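First, one chain by itself: the form predicted alone, in C-alpha cells.
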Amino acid sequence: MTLGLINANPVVHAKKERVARSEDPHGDDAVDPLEIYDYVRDIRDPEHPYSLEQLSVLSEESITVDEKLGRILITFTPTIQHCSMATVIGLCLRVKLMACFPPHFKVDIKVAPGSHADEESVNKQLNDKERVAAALENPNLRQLVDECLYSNEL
C-alpha cells in the first residue's frame, strides 16, 4: 500500500507511557501543554496508520500556552520537507482543540522554522480563519479529518 505515498516508509517511535493525572492538577481551571498534547497525540496521520506522536510530527515540548492572554501554540514538524499533508495535519489539530477548549483560546499551529519548504504558506493557510472554514465545507476533507481524529485503529 506505498504506492502513491510521499513518505513511504516514516520513522515509527514508541508511544509514551499516559502520565497520570488528577482531575484538576491546577485548583483552577488553567490548562498546560500536557493537558493539549494528551488531547492531540493520537490524532492519525492522513497517509500512515500511526498516530503524530508515533511519527514525531509533535511532542509535548512543541506545545506552549500562555494563560493570561489565552494563546496556545502548537508547533509540529512533518516527516519530510516537502510534506504534501502538513496543512491536512495542521486542520486536525484545530479541529481537535476547537473541540475540546473554549472560544475564548486563541490557537496558533505552525510548522516548525526549517520543517517545510513551503513553511510561510502552510503557517498562513493554517492560520487564517476563512481558510480553515472554507476547508471545513468541503466534504471530503472534512471526511479525512474525522478520519484522522477518529480513527480506532491506532
Second form
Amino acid sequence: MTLGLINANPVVHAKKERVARSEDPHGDDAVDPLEIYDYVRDIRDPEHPYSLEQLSVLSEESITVDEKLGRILITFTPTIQHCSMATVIGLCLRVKLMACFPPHFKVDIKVAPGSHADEESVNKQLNDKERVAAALENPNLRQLVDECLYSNEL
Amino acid sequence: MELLDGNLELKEIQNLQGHTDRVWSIAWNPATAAADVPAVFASCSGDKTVRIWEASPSTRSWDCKAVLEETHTRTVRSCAWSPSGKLLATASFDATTAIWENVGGDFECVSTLEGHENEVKSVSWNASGSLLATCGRDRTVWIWEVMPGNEFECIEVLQGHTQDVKMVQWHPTMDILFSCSYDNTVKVWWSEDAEGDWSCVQTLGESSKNHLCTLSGYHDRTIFSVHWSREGIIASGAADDAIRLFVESKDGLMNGPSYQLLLKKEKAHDMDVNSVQWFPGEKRLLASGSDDGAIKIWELETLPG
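If the one shown is the form predicted alone, what is the structure of the form predicted together with its partner chain?
After this comes the whole thing, all chains and molecules, with the earlier chain placed first.
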C-alpha cells in the first residue's frame, strides 16, 4: 500500500543531551517525569526515522505524574494539525508505559491543546480503553507499534 | 427506605481467579435466582473465553464449571443470558455473536451471528426472549429474531448513530430498545407492530427534557458499569478501581427523584472495575469484574449494633 507521507518534511531537532540514570525503574520508589520521559523519548515516529523527541513531538514538559495516586499524564504535539498518525503515536506511548510501570498506574494521553484539528475526538479515542484494546488486537497496527518501540534496539 | 437507616457494608465473599486477561462483563443467569437453585453467572474476557461459574451448595462458594473457548478469536466484550436462562449470547471483537446452549452440562455453540463489519460491543435479549440486539464500532444496531431450532434471522440493521455504538439494552417489559454511542447520544428504537420497520423515535442528548438527575463528583474516572438492584440500589463500577452504591434520597424537596451515596468501596479491585451486576434473587449479592482479571462476589450486609 503506497501512501503519501502525512508530513513529508518534518522539522528535526538535535537530541538533547541526557543525564545518565540508574537502570532499575522500580529500585527507588520515586517516579519522576524525567524517568518517564527517558522511556518514551526514543520511540520512533511512525512515519519518519526519527524519535519523537527529535521531532519535538515530546519534551520533558510533556509529562506530569502523581505518584501517590499512580497517575501519569502525557501530552504530545503532533508535527502537523491534521496528523492522522496521532492515534498511532498515542498507542505507542501507552504500550510503552504499560510495559514500564506496574498495572495499577493509570495513564492518560492527550495532544497538546491547540495542536490538532480534531483535538477533542483524538483525545477521546486515545483514552478509550475499549478502542485501545481493539486496536492492539489488530496485527498490522500492533506490528507498526512494535516497530516504533523497538527500532532503536539491536 | 430502610437502607438509609442501617449501617451497611459491602463485604467481599470471594475472589475468583481464572481469566488470563481483563474481565469485561458479567451476567447472572436469571433462571438461577430462586433460592433452591445454585446461582450461576457468566464472565467474558480479553482472553477470548467465557467462563461459567456456579455456586456450590455445600461450600456456598463459586467454582468455574466451564470455559467456553476456541470459538471467539478475539476479546469477548459482552455476554447476556436469555430470559429463560437456556441460552447465552456472547459478543466479540471478532465481529461475531455466539449463541451457546447448555447441553447436559457442556456448553455448545449452537449458532454464530455474523454481519457486523467490526467489533461487536454489546448484546441484549428482550423481555420475552424473542429478540436479540447487538451493536458495534460499525455504528449500527442489529435486531435478530429468534427462530425455532436455534436459528437467528436478522430483521433490522439500524443506522442513525454517527459513531461507535457501545451498548444496547432492551426495556425490562416492553419491546423498546436503547442504544448508547460514542456520539454522546442515547437512541430509543421502536417498531409499531410485529411486521413494521424499526426506527429511532427519540435521541437523548446532553440537554434532553426527560433528563431527571445526574450523579457527579463521586467517581473521578470513567464509569464503566451501572446496575439497578431489585430494591432500587444503584451500583456503579469505574476506572478509579472503586464500586459505589446509591439510593434514592428521602429528601422530597426536588421535583423528581434525587439520589445519595449509600456507600463506597475504594480499591474494590487493583485495577479498573468494568462490570458490576446484582444477583437477581433475594440475596444482596453483587458480582464485579476487573482489568486485573479477577471477579469478586460481594454481599451487602448490615453491620451489627
